[in-house]
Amino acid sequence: MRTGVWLVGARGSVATTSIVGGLALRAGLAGPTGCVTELPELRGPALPAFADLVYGGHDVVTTPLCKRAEALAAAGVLPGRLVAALPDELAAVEEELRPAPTGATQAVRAVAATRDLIGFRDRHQLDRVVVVNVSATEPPAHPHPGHADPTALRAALTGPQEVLPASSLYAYAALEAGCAYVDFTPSTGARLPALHTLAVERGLPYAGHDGKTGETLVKSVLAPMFAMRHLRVRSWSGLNLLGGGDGANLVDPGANAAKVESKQRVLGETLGYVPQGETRIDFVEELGDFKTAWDLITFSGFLDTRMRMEFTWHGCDSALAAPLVLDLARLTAAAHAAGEVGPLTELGFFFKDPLGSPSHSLAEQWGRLVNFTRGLHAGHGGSDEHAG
């Protein structure tokens, strides 16, 4: 199943080590650790295998490519041999990669925006195109009338309001376009009443929201063991420091508090209760694309005994997540090939803050992950040699 993989952020560094990481996949020349669909309780015939991924995107940058790659090596994120060992191939996606639509209209940069999808589709005679947001994190959206269905959406996007911030008006051209979509950022994305009803009648699936690569993925173990040994959680309280774009975009203070919001929400719905404390992201330029986390944890246990609990988590955040977008890339498709439409719960494995997701117990959203998948194999048919 030729599968296009659409990144909004493509010249961004999670972006373009998953651009290079498939290319290698692809090549032969990296083994997949890091992905998840490779694990064998999830492969199987119904992925499109990594041969068959064709990367295209969308970017407000015009770095190139091989630039940001060389950059990425430069800095310890990507392996330079992996680079040098693939001009070519960096080249082709280049020439598949456009400037973010402009236009006096969010309505002219839709269908700009779309007739770009399209034309990636048409070109490389591709089965399926999942768009994945890897841009940076917005502030919440303001509500607006043209939210609540697509007729009043897309009668308000041919006026001069800011309807949609970036992340759902990429989702609204990508359903426009007959493309799945998938938010890897805690951003708005399809999380609209005007772009769910479309997606249901377009017949497409969308997942999302907010990639779990480092702290949170922690939180998502942690926070079940201390509720299922009874033992009370009297204080959490993280620090995390990063570096890089992901970091600097983040001293806004309305991207900072989605964030935070998305990383928070773990713990009162995996505990039942908030226990004191906060979590708090600052930007320290010099880590470049590392992040670093660092969590306090106190609890009581038997007779109000106190104790406590620390954890470091030192990651490299683009070689943490691009694996993630090739494997939501590949269940996406895969989703869309089986019929599945809107969101895409069974996905809340991958996401801090997921669409629907009844848990954020990181084991039963693998139950759900295993079973789901097991269900795309099982209707597709044929053996796994296709696969990976």
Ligand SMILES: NC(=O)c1ccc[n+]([C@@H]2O[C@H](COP(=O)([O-])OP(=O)(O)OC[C@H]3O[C@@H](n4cnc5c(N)ncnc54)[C@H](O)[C@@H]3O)[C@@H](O)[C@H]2O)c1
The other form holds:
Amino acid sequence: MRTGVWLVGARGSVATTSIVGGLALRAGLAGPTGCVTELPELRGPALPAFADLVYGGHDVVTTPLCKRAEALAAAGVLPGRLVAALPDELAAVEEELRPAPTGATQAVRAVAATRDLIGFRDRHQLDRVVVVNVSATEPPAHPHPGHADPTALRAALTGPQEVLPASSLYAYAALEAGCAYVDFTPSTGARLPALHTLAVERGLPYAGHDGKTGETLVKSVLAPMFAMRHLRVRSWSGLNLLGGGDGANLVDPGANAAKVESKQRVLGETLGYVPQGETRIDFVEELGDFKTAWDLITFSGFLDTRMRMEFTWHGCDSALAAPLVLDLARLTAAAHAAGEVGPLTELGFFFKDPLGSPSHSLAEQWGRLVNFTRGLHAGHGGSDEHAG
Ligand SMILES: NC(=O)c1ccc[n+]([C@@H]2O[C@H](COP(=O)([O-])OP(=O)(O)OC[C@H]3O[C@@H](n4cnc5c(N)ncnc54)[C@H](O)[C@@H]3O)[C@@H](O)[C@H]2O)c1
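Complement to the form predicted alone: the form predicted in complex with this ligand:
So here's everything in the complex, that chain up top.
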């Protein structure tokens, strides 16, 4: 199943690491550590092989992909030997990167993005394309009457106003081109009634939001533990220190607020109450792509005895995110092929702020993912819920 992986933000750290990693897997130069779709529980015939993945994307910057890869290698994010071994493959992907569309109205820009996607699919004779948003996090979208349904949206996009945030305009263009859409960021993406209706009309699945790769991943394991042992979490405070493009972008208060909200949701929804404390994200340029998160949890047990735990996470953000981007592209392509339509809630395992998912517990999310993927491999779609 020849599958296009179209990355929005294609020259960023996560996208570049995903592309280099995907090409290295295809060439047999690296193993799949970190790719959950290669675990025995998920591996199987419904998923496109790494060799079947073809990469393209949009970005607002023009830094050559090989330069971004070399910079990531110099920073210790990617092995330099892999970047050095893949010059032709990276040059071929460079040919498929396009500037973010420009134009007087959002309708014009959407048509240009749709054209880029259709051209990519046709040139490579792809069975389908999955668009994955890994561009800079945006502030929350401003409400607009055009968000209500596709007809109102199409009319609004032809005007001079910015009706959709960039992530949603890319989602709209993806759906118009017949492509599934995955949002790895906390941005609005496909989470608007008009885009949901459009996805259903076009028979397309979509997934999101915000890849769960570090501190929130640990929270989604620990919070159910406190809940299941009937321990009362009194406070949970987290401090995240990170550099890189993501860290620099999160200096913006709107983007920072969107990310913090996405990171905190797991606690309220798992514990059933919101303990005191906040999650903070601070930009420390020196740290680059290596993030440190420090969390302090205070809790009480039998007879109100007070206790505390703390943990420190030192993660390489792009190395944690990239295999999940490849997993999501493979799973979403398989779901599309199986006729799944609308939000892929079974992919909640991958996200901090999962679409419509009833549980934030990693163990429960894993169970749903395994069942869903077994259904895809058995050839009868992942679930009755979505079968279109
Ligand atoms: N790394 C992780 O563990 C992780 C986890 C969850 C979510 N994310 C999210 O993934 C995203 C990417 O992270 P990163 O570290 O690669 O950031 P980055 O800053 O390195 O890359 C973002 C890229 O998006 C591009 N971009 C910005 N606006 C764009 C637009 N309108 N159209 C097309 N391209 C655009 C930028 O030029 C840049 O190349 C961020 O939103 C981040 O919050 C990352």
